[in-house]
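The form predicted alone is given below as one chain in structure tokens.
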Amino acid sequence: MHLDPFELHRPESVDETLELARRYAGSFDYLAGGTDLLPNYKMHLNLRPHLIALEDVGELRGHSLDRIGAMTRLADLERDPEFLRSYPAIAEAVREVATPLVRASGTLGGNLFLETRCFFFNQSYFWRQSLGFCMKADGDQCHVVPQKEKCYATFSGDLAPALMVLDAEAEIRGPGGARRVPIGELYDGAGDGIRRTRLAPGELLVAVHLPASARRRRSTYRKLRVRPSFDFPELGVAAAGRWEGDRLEELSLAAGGLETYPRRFDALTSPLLGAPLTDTKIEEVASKLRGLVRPVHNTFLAPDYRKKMAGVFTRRALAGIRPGATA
């Protein structure tokens, strides 16, 4: 496998970096990390001409406990304990992600906007041709669920589960200004899966940012993969939860890694709050959320295994959450 040739751009601003996306619009990919897109590069999957090096934007980098700039290397989210401690399911999602090496080049940004995955999509070009091209890249049918309409690969970042039940709100830059959204809004559920994003044309994330009371939060993020070591998620689980007593005030649940965007439940979480978070409201809410998902058969493991596994990732994040509880 071999990189076919494209213009690098090193932009050193926000606005040079949104100047070059109007310029180039339509042909050209930001490169964070890399460790997602210049793997799907060697593979011949959806290339373009130009690639809009982030890297040198120092508007991009850093973090905080308050704000996570979007070129924020995990490895560095890895490394600061105060962070950690302030947001267990951030960290217990940094954590998972693949491994150290991997982490030192991958960022924020990058993992809340890694490709989606797929049997049919993630191979190599000449394996696709045999087989006859999917509707993610050079193709018009998906192979999952035979049909034109819409592609069914998966959503595998491991970060935006942990980051919407904390309430976390994306910061972005684009022709039409700065804006504010919470993550869950960065994903587009409704549409066909190719256009896996809300964000306009030309717009970019500058960074995550989490609200003062997500620290007061327990939290936590449960991740079923093949290899311990290194996969992409078969599905993740993040809750958080706050109580006064025994009284649950807040609590929030959000899945990725089962269709083809992470997914928070609030209609789920609404009713339990004012009371205990008891052993039988966690299996019903562990079953029902079961019942809502919808993984297909376009990872390694069966879409019934994994719509079983999500009630019991469920049952164990959400039981783990409870004060006194040891994991």
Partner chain sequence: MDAASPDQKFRLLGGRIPYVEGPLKVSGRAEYTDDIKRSGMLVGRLLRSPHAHARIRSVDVEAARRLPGVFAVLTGEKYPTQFGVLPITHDETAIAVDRVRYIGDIVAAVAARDELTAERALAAIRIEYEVLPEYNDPRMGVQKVEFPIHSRGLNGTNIQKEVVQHFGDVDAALGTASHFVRVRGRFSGVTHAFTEPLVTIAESTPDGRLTVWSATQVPHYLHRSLSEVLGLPMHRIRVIKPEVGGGFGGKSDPLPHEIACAALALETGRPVKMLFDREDVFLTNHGRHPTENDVRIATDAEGRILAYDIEALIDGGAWSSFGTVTTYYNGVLSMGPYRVPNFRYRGRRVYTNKPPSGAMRAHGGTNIRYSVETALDELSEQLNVDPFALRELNALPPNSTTINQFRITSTSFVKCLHAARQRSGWDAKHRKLPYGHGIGLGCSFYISGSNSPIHFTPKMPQCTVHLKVDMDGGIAVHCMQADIGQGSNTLMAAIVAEVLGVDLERMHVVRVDSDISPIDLGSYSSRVTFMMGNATRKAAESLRDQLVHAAALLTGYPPERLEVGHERISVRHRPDVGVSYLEALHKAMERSGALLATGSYTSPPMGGEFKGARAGTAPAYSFGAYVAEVIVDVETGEYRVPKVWAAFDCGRALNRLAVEGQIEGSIHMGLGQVMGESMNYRGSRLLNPSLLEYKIPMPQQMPEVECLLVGDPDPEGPFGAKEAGEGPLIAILPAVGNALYDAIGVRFTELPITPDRVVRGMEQRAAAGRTWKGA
Given for the second form:
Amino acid sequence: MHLDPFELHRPESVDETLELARRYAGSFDYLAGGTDLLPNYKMHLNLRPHLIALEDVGELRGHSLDRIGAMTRLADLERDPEFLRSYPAIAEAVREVATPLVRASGTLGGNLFLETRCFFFNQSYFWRQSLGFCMKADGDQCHVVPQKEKCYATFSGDLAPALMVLDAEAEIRGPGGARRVPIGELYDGAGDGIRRTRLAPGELLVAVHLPASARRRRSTYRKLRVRPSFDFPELGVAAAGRWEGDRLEELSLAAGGLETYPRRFDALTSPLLGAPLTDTKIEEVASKLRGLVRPVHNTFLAPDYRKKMAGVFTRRALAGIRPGATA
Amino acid sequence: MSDPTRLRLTLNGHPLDVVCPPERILLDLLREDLNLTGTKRGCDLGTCGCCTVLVDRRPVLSCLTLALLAGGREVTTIEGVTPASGLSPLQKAFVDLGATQCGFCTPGFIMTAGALLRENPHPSRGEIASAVAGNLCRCTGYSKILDAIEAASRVA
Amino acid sequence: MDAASPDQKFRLLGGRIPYVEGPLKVSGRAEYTDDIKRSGMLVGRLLRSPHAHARIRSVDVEAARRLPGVFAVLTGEKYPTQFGVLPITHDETAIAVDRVRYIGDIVAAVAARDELTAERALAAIRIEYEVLPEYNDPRMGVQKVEFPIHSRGLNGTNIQKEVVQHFGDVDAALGTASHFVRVRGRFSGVTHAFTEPLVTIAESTPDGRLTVWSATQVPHYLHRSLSEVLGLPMHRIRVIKPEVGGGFGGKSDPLPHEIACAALALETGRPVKMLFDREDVFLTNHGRHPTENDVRIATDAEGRILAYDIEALIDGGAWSSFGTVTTYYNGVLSMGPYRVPNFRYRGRRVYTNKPPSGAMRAHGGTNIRYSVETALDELSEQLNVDPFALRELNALPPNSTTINQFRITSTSFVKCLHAARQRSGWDAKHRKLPYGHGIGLGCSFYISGSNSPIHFTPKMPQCTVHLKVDMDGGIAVHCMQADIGQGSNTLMAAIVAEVLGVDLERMHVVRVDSDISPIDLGSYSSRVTFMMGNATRKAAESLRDQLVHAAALLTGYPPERLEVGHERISVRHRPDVGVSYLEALHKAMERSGALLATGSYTSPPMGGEFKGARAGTAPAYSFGAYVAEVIVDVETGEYRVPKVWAAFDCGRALNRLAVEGQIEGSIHMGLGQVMGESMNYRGSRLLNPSLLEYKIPMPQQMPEVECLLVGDPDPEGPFGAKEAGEGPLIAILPAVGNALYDAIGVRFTELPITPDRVVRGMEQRAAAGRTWKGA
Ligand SMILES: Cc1cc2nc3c(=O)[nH]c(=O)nc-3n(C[C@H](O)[C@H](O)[C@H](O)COP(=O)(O)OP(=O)(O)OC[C@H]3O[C@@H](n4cnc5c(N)ncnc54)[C@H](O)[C@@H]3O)c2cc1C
Ligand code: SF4
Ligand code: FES
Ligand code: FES
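Given the form predicted alone above, produce the structure of the same protein in the form predicted together with the partner chain.
Time for the whole complex; same chain goes first.
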């Protein structure tokens, strides 16, 4: 399988990157580790004539406990024991992304801006053509929910939910300047599998910042996948909380792999603050979350099962971060 | 910057200086242009691990790497880890313990396992299994591959 | 042939013999087809049908032909001759003629200077289709249909093959039965998913010859099909099998792209390489058939089997492939390892507009076995007898004949049962482990080499081996048997070395090349060890006789008094009196130079007189009894299989390393079919043609496997050996299914058993008010 020709740009600074982004507005993709983009390009999915490689942009590299550069390889996080200890949810999420070989190249930025996935999208040109294409690439229909004018492709990144429950923030630079937003706000809940992020054209993720409070939280990420390696999440639930004695001071919960964007469930968790997190309350939250999520049939496992499991995984995640819980 | 399609890197310890179009994938450069056919093409999409090579001593998927982005780095293929005569202890363990059947996955496993042992000379069986979980083998059921890596870790 | 005695002593055989090509494989130096480059080589590409079923109204290739860099564009009418692996069911063409039958059917082939040009050429081909109704479910094709997929379907239906067999009197037996179970199994299609994609290179040269390198496990059948379709005599075609990266049956049909590639080579006069993408490989398929079966088993009050009454509906996909055999096997391979006095079977294989199914490891013996072993597990519960005891009660004895006249010579099935029961600690575990934790038994029976060569009339040997030794003392071994990773080259070398007493490193197993390799039919039906092994042994013995004769001249002792030692021939009981291997060789060469020896194998006549009697006959059969343990997460339905005890009767294990490798690899593949592998279709469209969405198990999912090789030597197998390549896959499926029953009290009759099905099963059990182990 080959790639169609494109022009490759290799800026060495964020400014240079944004300048290129402006020049090729609408006709480029950023290339980080390439582990998501290149398979899609090989399948002729939404090709652009220009690729701006972020490889040489120094400002995007490196990580510390409170800042992860966008170009940080997932494998670099995996090799940092202190980092992993500080953020169990990130540790668990990172280790479950794809395979060790993908993680060697795959970056944080790429993981957060992963293309959404669907059985009718992640296919060769021939395959998609034989079906008449779909809205997300080259076509105008949807094969999953045909009656709707919307794309239901699934957001399948593992790191986003983990970062969201830790109140991480994205540092973004773009033609309109720099801004910092909570990770959850990178994704467009009102959009769909096509218009999946809230990045303005040309905007670039520079780094993710973790607040000091994140290190005080107990956190976890639970992923459902068919096999212990390779497979994208059929769902992923992250939870983080802080206790004062047995009183819950902070709690956040997020899920990915179920819909077109990862989401946080603050409305479910905020009523729980100030009291112990009992089994009954956990059960209640789990069943509410289960009622809220709307998976569709475009991944391997059936949507009703994934919905059911969203409840189970939520319960396990919440139980798993209670003080004294094992694993 | 000079010619953007000029690719210079160290390949198996020797300098390489070639002209390479941006869309050239590292796997194709190795197999098609340089005739280093030890690196295998099993899927071209990151889903099998047969194409594993080392870039700066880390195993990566050459089928998902743009050749130009390996510029300035040290690329090592199966040809580069095989001694001029005989085999490395890891390779020998694969032979002796029957860890290679059809052999198509084997170079990829050797690259991944070699990198693992360099970083973690005495991995547990669980660590070995996780480390090679990006390399598919359809013949062996993995048991003898894990055995061989374990055995090699005892030799080293 | 010598009866193989259990205490026969060997220097190499019976030990752990590392694969002879291992050093080349671990260093990346083994040469696979895609590693070969020929000068001036073109890129071959295929255009595939976007429709599941359609008539081709018109094809316009002019624009494609005119593109610079395009050397040839071929469509179906140039080589319309039908072919297929079985001579009785030729229904494939290299490139579709008039009609396309599945999404992915080949409609045109191009050869161009590079990939991009080839793809441009494909895009420039204009085809007008008239879309026909698609038949994606075999049930749609059992009656008369408007547009039969093939004209050779039975009476205007899409039934490709119907087998009806009745031995004994099933209805009478059912009348007297005291126990009865019925299992209706449903099985998704699964596919081989070998790591090396399909690939072929073809080159025609001005001397009028065509050379084809291909990733094939049946070079001989490929050779024949090339000749038939291209109209070239076989002697002008040369087929070479480089190293092959796995096959498992997926490279055991002559495949259309191999012929199309050769046709492009003829058309262009240039070498052409056709390398498949993963998606092409999935579309080519020929994997295990999606199947529904209905198994009824009746027993007497003690659990003695009185009758089997079986139906199978088999989804064939677009072509026949091995389908006629599949249809028989789903019936006849359901009986052994048990004695079944009355047997009725109706099997139908139906064409559908899906990628063709064909032969996959343990072909025809896997899905039906799952249902049978599930039924037996259910019966033992009904009867309240232990599953082991039930099976032992029904075991076929050695040297017996089945109701359909299979000749059973050796069987160590009962030994397998004993070993598995004892080693697994069964008695302390079965029904005694806590809820969610279970143990199960599954058994197997498989042919050790199909007795009927697919193609030969008049009868010729199924395998011939040639040996050649020149003064250097190296021994060249020639045979068309296809090593695809199973270790048959190693076995062939080891047998020669064993018989001649020489070092293994003297052997040069020469790459399969139809110009020099005598015919062997290929790697399918688990025939290679048995047939090639016997042929090799004969060839080696004939060479040994020549050497011993020469040694007799040198030592002055008669040949009867000489024996072969390590690299030496000496007088029996007087090891000091003798000559070295090389001395004997050089003496022997004085007469006529390099020595040649040949050996061959022809299986003995066997089988009954009725229609289809030969299907499933084999010179020997393998047997197995596996115990698997499972641990279920009773909330999520996820489960793992921590341990498997695999007791297997392959006769004498000649290379324990290889036999274990086959068992472990088989368990991996069988577990895949249980746990998640599935060709998922929406209508006739394959949804998951990728190694990401086709769920091959990972290392972390593999159980610890304890291989228990308890077989007694087979009287006719080479040194007592039988097959170990396919049979070892079968038992793991029901072992896990039955273990899941023991764990959670749910019978799974649909594969794969994905976590969602496990959860649904537990919910249904609970809804029915059935408790299990207190839960
Ligand atoms: C076999 C396989 C299995 C996989 N399984 C998983 C899995 O289980 N879980 C999972 O989460 N992922 C999985 N992935 C997807 C992917 O490999 C990872 O998510 C990886 O982290 C992506 O990072 P990358 O740098 O390679 O992204 P790239 O492919 O380089 O980029 C992905 C997208 O992000 C954009 N992008 C990258 N960086 C930035 C930036 N700084 N600013 C703005 N946009 C940016 C790119 O333009 C592109 O659109 C899998 C991939 C493969 C091939
Ligand atoms: S959800 Fe519909 S529109 Fe979106 S990728 Fe899938 S088929 Fe296309
Ligand atoms: S060829 Fe690169 S992962 Fe399969
Ligand atoms: S040895 Fe064949 S795929 Fe691993």
